[in-house]
Amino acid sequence: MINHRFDAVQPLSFSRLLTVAYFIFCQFHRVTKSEKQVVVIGGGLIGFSVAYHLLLEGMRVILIERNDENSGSCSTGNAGMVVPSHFVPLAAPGVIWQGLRWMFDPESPFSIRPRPSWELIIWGLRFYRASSPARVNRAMPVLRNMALRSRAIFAELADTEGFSFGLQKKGLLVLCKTSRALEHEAGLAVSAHLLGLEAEVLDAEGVRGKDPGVEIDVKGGVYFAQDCHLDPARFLGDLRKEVVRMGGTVLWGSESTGFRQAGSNVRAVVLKNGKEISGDEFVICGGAWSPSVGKKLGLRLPMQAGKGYSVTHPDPPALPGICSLLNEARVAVTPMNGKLRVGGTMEIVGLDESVNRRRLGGILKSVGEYYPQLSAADFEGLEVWKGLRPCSPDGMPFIGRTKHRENVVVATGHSMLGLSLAPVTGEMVAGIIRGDAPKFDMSLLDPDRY
């Protein structure tokens, strides 16, 4: 007994003390990053995703939004899709072909508005480049990969106290009325297969068997089990609330008009009202706007904005238990909590937010053409939601590190997959910025890639 005491104040060994010195350096440095005070540009879906994965981690979080609290700019109206089934980029082969076709009918899905921007003719370009079939196989295990780390934290979220945002995890179908578009989607659901991804293909009465309380005119179609929808609104509410009650700072109603720099990093953001924001890391979230906010940094992010629409209808004839897109419309419907939203285009348009009234038409007079129970005529009168996804040019979210400044980090781009990938990408920041080895191949999200 007198030896076993004897044995336990005795000095430690060298080994022994280079353990408790490490640990006691881990424990110091974890406090130092958790010190941390990030600033956060742009506060949709991305943005706050940003912060509430940084205050998990303990950081001191500050987010910055141009916009009032009441507005919910892209990050509210859009069709609610979690949507792993999206695993090939926006750059593809065949779109320009298909977009070019589309240009001159006022009602398609997509248009560009010509105007003299060399800005554009770049772009469009670079869109070109990316479109080859090489490119997309590298992209579509990094969407793949993204989209479902991303559902997982969604699910995580649903059964976390604070959150109540609808989550539904009933799959997804994509309607075909054409032999050739459902020739089309079978591929893609063979692609899906090779991916580890679940896509059954259909025939009209496989269709109908999956959603039987509405009736569904097509010639057949693909369920993809591992989609999801939510209300976007609702998500976005939530974590407005758990960002303020984790005790993150959020300045609405704030437009960054520079930064205040000292040789490679960034010390503040400087307000339209000259006040000046400091922080020890910033991130860039502004979506379509984050081209003009990079640039001050010598960013270059060539982006452009594409328009969309939605109308959401609180009490419709008849209700979709599942969500769908609409193949050859391009038209997502979605069912929300009783109500039924639909949406659609692509119009790359530069910053106008006006409403296009025919392509608007077009959207819901393609609704009936599949779900002969309601028409364009149910949706006259309701408001109509627009927002601008910011679209890289290969389809491909801008999320990193960038070369031009040592503590700044951006998280953009993300073109219609800003909800999908939104989860996501707030752990991927995290990460980044507490220096974590990246579980993606972020070649292809590189914010200097261009």
Ligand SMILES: Cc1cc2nc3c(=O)[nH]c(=O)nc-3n(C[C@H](O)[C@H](O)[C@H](O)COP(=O)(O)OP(=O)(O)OC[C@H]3O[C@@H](n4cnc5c(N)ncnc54)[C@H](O)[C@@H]3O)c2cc1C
The other form holds:
Amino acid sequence: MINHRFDAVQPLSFSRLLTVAYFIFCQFHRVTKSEKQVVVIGGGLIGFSVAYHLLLEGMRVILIERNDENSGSCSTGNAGMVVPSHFVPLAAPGVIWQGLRWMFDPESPFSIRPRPSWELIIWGLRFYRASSPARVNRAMPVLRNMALRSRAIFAELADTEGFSFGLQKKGLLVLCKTSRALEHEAGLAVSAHLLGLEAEVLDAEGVRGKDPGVEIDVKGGVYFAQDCHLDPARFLGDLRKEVVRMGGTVLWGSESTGFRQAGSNVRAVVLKNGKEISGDEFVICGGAWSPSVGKKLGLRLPMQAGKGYSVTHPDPPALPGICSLLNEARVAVTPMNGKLRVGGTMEIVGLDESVNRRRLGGILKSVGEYYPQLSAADFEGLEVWKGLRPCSPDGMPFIGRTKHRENVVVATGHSMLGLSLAPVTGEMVAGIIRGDAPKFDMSLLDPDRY
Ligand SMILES: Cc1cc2nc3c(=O)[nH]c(=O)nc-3n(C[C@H](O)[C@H](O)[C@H](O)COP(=O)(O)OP(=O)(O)OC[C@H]3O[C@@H](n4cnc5c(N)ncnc54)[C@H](O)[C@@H]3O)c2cc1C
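Output the structure of the form predicted together with the named molecule; the preceding block shows the form predicted on its own.
Every component of the complex follows; first up is the chain already shown.
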């Protein structure tokens, strides 16, 4: 008969001792990890997604945002598209020449205001160098994987209590007026298939069949079934509420102006009013303003702000059922809960947030060319939203730890994909801080790559 009582008081064997020690270590490690206090700088979609995922991991979070609660920076009025179809980074072959042609048209979707700035010149040269087919081929699977993971998180969140941001998994139509554009898009559809994404090339009838509730005047298009759309302001609002509900602290009207450091460690963020916010880890999510935040730590985050506009019609004369991209005009059209948002342009004009009415006019004019039931006049007098996209030179975000400081993580530079990639960025940053092995090829996202 086995004497259990005696067995229990037997001296521990060496292997058992090791097991017990390992268990205690794991528990201790888990507790100390989860008790980390993380300071997140920047309260846009990226900052709040990071904060949310850190809180899910049981970490303590303080988010600091220089604006008040009514501001959403670049994150509220965007087109609301979640786009695995955007697997080609902004810096791609042909983009520079197309951009140069557009420079001479005041209504075109792209412009750079020439100014004597080394940063701008170097950014342009890096953009040029990054636009090689080899680099784009390396970037495509990374963007695809990140976008698909993000889409899955959006789908999970849409079914989570506390979230109600109108996720529509209806796909996206790229609309083409010309055969040339359609041929180009058909080529991208082939690349999409090679990456395992769904893409359907359509003639004019096929396009109309996808969105029969509205007139569409095009040569054809491509339908990307895995793309979705949502209301970004509602999503950001949900994240803000959840972050607070989960115990995160949000300091509105608090601008970081520097850091208190000890060796290669950051101890605290110093605010404009002189207060210090201490933490164990710090995450830079300052959007287009991240370079100046990072500079205080000696980080080089070469970025330009890419200004864009949107106008939202509360009760449009015609409402597409699916979101679309007007290919030649580079305009995004998104139905949002009965409203219609149109947006576009990429103006590289520094941190200037003024509205260029001619370029805005170019966006609005183009809508009627693809959707004949709509016209620029329908949008007259409506409030214009503007946002500064944080654009890296190679079109890839900066995500990861910097080698310059031991406890600083960067999460910025998402350019045109900040909404699409916000959830996966939050999840990645939480993993980095927890010390997990990366799930994605991080080399193209390295914040120290320049
Ligand atoms: C017209 C348009 C349409 C778009 N459409 C889409 C789309 O359909 N899908 C998509 O995926 N993306 C889209 N985007 C891009 C997307 O909106 C951005 O990539 C995204 O909003 C960037 O989020 P962010 O959090 O990095 O930056 P932001 O939203 O700019 O947030 C950064 C925050 O940091 C704060 N901050 C900066 N410095 C400091 C400091 N020192 N101290 C404290 N706070 C600081 C700022 O005040 C700001 O609130 C679009 C953009 C535009 C302009």
